[in-house]
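There is one chain below, alone, in C-alpha cells, taken in the form predicted alone.
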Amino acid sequence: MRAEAKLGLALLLTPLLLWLSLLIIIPHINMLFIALRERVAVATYETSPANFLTFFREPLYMWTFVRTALMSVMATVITLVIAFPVSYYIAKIAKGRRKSGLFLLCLVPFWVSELVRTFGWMILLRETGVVSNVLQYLGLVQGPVEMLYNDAAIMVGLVYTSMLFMVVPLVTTMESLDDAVIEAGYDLGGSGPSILREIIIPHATPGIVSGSIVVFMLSLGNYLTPTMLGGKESLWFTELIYSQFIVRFNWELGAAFGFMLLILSSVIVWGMLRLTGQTLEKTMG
C-alpha cells in the first residue's frame, strides 16, 4: 500500500516537476550562463559580471527600471482601489444570478487575447477614436484629441489588463468573512468606515496582498501594453530587454537585464510582504 501511495504521489508530481524544470529552471540557468558571458572578440567569450555591472553604470537603465517599478506600483494601487468595492459588492451584497452575472462581466474581457483588448483601447483613445469624437460632439474640445502614447494611456491599459487578478483573490477572501461579524460591529455602535477599517480590511489583507503581488508582477513584466499604448518612447524596462535580444542581438546584456528584472522584482515583493507583516504561506493560504 505504501509503494502504491508513493507511485501515485510521483505520478501527481511529475507534470509539475516537468513544468518547473523544462519551462522555468532550465531556461533560467541557461539565461544566467548567457548573462555571465562577455564578448571579447568575434565568437570569443569569457566569464564576467560585466553585463550586470552595465545595468548599474548606465543611468538610463537604472532610471527606466525605477520608472517601470513606480508606474507598476501606481497601477497596482489604482487597481486595488477600483477592485475593492467591486469585490465587496460581489462577495457580500450581490446574491444569486446577479452575483454570477457581475463576476462573469469581470471575466468576459479575458475571453479575448491581450492584443485584441489593447487594440480596443487604441480605437477608443486615438485621435480619430470614439472618445475624441464624443468630446468634440459635446463641444468640450475644439478639435481631435490624441490620448495615446503617454503614461495615462499606459496606466489605463495596465489597470484594465490586471483587474481580474485583483478581483478574484479579494472576492475569495471576502466570501469567507461571516456576515454575523459585520452585523455585530454595527450592533456595537460601529460606523461604516470603522467596520471597514477594523473588520473588513484586516480580514481581506491576504487577498489584498496576493492580488497586489500578482498585479504588480504582471504590470512590471508587461511588454505589449506599454509598447502599443505608450509608443516607442514609453521607456518600459521590458522594452529594453526586447531591444537587446531582438534589435541589437546582444543576448548577453538582454539576459542580464532579464535576471535583474527577476531579482529586483523579487526584492520589491519581499519588501511588500515585510511591510504588511504577511508571509507567502499566509498569502497563498
The other form holds:
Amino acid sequence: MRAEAKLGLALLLTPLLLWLSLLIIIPHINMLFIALRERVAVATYETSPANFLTFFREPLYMWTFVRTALMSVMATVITLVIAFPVSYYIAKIAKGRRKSGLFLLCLVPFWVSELVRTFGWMILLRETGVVSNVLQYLGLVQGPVEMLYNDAAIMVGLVYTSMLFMVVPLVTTMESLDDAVIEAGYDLGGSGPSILREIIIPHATPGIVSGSIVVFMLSLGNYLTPTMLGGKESLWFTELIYSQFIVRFNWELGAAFGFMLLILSSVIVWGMLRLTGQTLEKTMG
Amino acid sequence: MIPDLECVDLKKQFGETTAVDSVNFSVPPGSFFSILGPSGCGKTTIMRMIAGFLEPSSGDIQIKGKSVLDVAPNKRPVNMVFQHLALFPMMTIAGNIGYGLRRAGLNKAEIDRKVGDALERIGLPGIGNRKIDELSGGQKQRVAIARCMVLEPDVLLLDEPLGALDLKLREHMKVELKALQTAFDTTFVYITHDQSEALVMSDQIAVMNHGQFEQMGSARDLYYRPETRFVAGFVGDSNRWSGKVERVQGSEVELRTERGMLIRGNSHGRSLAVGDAVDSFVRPEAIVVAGKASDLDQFDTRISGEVSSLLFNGAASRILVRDDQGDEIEVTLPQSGEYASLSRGDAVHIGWSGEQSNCFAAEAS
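Output block for the form predicted in complex with the partner chain, input the form predicted alone:
Now the full complex is given, and it begins with the chain already shown.
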C-alpha cells in the first residue's frame, strides 16, 4: 500500500518535475555557464565575468536596462490605476448577467493572438491609420500624424496586454469583501476616500500585489509589443538579448543579459513584497 | 418627551412590490425596541432605511425630533450592528473600535482613552492590539457593539446579530445584550425573526408581517393578548382549531370544529358573529393534564385522549395528545414531575378554560 502510494505520488509529480528541470532549471544552469565564459580565441573559452563587466561598462546596455525596468513599473502602475475601478465595478456594483458580461468583455481580446492584437494597435496608430485619418477629417491636424514608434505607444500596448492579468486577481479579492463591511464603514462615519484607503485597498492588497507582480513580469519580458509599437529604436532589454543571441550570435553576452533580467525582476518583486508586507504564499495562494 | 426615533407613515416600494407599508412607531429614549417578523416581512428594509442605506418611497424618519431623510448614512446619529457583524478584518480590535472616532477627527490620545474605556465596558480590557480573528463569536459581538457605542449614537440598530451564534452562546448573549443596553443607556432597535430573542430582551416589540405592523406592545401583551391571528400563531407555540361560530355571548364564543368538536373560546373584544369561520388558538401551557376526568370539572373545554408522543425537554417537556377525532394537541407538562412516568399510549384527560382560548376571524381563503 505504501509503495503504491509512493508510486502514485511519483507519477503525479513527474510532469511537474520534468517541466521544471527540462525547461527551467537545466537551461538556466546552462545559461549561467555560457554567461560566465569568455571567448579568447576561436573555439577557445575561459571562465571569467567579462560578459557581466561588459554589461556594466557599456552605458547603452545599462540605460536600456534601467529604462526597461522603469517603463515596466510605470506600465504596472497605469494598469493598476485603470484596472482598480473597473474591477471594483465588476466585483461590487454590477450584478448578475451584467457582471459576467463585463468580465467576459475583459477576456474577449485574449481570444485573439497577441500578434494580431498588436497589429490592431498599429492599424489605429500608424501614419495612415484610423486615428490619424479621423483627426485629419475633423480638421484638428494638418497632414498625417505618426503615433507609432514612441514610448507612449509602447505604454499603451503594454497596459492593454496586461489588463486582464490585473483585473482577474483584483475582482477575485474584491468579491471576497463583504458588502456589509463597506456599509459598516459608511455607517461609522467614513467617507468614500477614507473607506477606499482604510478598508477596500487593505483588503485588496493581496490581489493588487499578485496582479502587479504578474503584470510587471509580463511587461519586463515582453518582446513583441515594444518591438512592434516602439520600432527598432525602442530600446527594450529583451530586444538586446534577442539581438545578442540571434543577430550578433554572441550567446555569452546574451546569456549574461538574460541573467541580469532575471536578477532585476527578482529584486523588484522581492522589494514590492517587502514594501507591502505581503508574502508570496499570501498573494499567490 | 421627544422620542429617540420616530417613523411616520414609512413606505418602501421596490417596483411593484411594497416591502414596507405605512409603518408608524416611536421609540422612547433608553428603551429596547424590537421588530419581530418572519424573513421577507420587510424588517431589514426598515432597518436599512433608518440607517440611511435605502431611501423611503414616502413617509418620514425622525431622530430626536429631527427628520434625517436628507442626512447621508455616514452623518446620521445612528449606528448599526450588522448581521454578520462586518468587523474590519484588516484592522486590530482597537482599530475597529477607534475607526469611527478617527473619522470624526478626534486626536489620538482621546481615541486611545475612549477605546480603552469601551473595551473595559464590554469586559475585554487590554486586548486592543489583537486581531479580529483571534476573538470568539461572543467577543466579536461585543466588539461590534463597542465599535458603535464609542460614537454615542442616539439609536443603535441591531440586525439579527445573534443569528450566526450557536444556541448556547445565543442564550447567553441575550442576557448580555440587555445588560449592555442598560450599561450604555442607549436606545436599541433590534430586528429578529427569533421570537425568544425579542421576548426576552425588549421593552416593546412590533410584530411585522407582509410589510405591516400587526401589533405593537410589551412581550406580555403579545403573548397573552395577541390582537391578530398572525400574532397568535407567530409568537409562542399554539394549538390551533378552525371552525364555525355557533354561539356568541359577550366575548365568550362557542365554536364547532370541522371535525365536529365543540370548543369554547374568547374573542377579547373582536367582533365575531354566529356562522363566522374562526381560528382558535390555545397555548400548550394553558392546557391542564389530569389522570381522572373529574379533576377537570372547573374547565369548560375537556377532551380525553391518549398520549401519542412524549417530547421531553427538561422543564419545557410536552406531550402530544391524540383525541378521538385524531387531532394532535400539544400540552405542556407541569414541572412538578407528577407525570414523569407518563408513557406513550396512556389515556389522559386534558382541559382548559375558554378564557385561555383566543378566537380570530379566519382569513378568507
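Positions refer to the first chain, counted from 1. Just so we're clear, the structure is a prediction, and the values are computed from it rather than from any experiment. By rigid core we mean the largest C-alpha set that fits within 1.5 Å across both forms.
Superposed on the core, the two forms barely differ at Val267: its CA moves less than 2 Å between these two forms. With the core held fixed between these two forms, Ile24 has its Cα displaced by under 2 Å.
Here Leu7 exhibits a Cα shift of 3.2 Å between these two forms, evaluated on the superposed rigid core.
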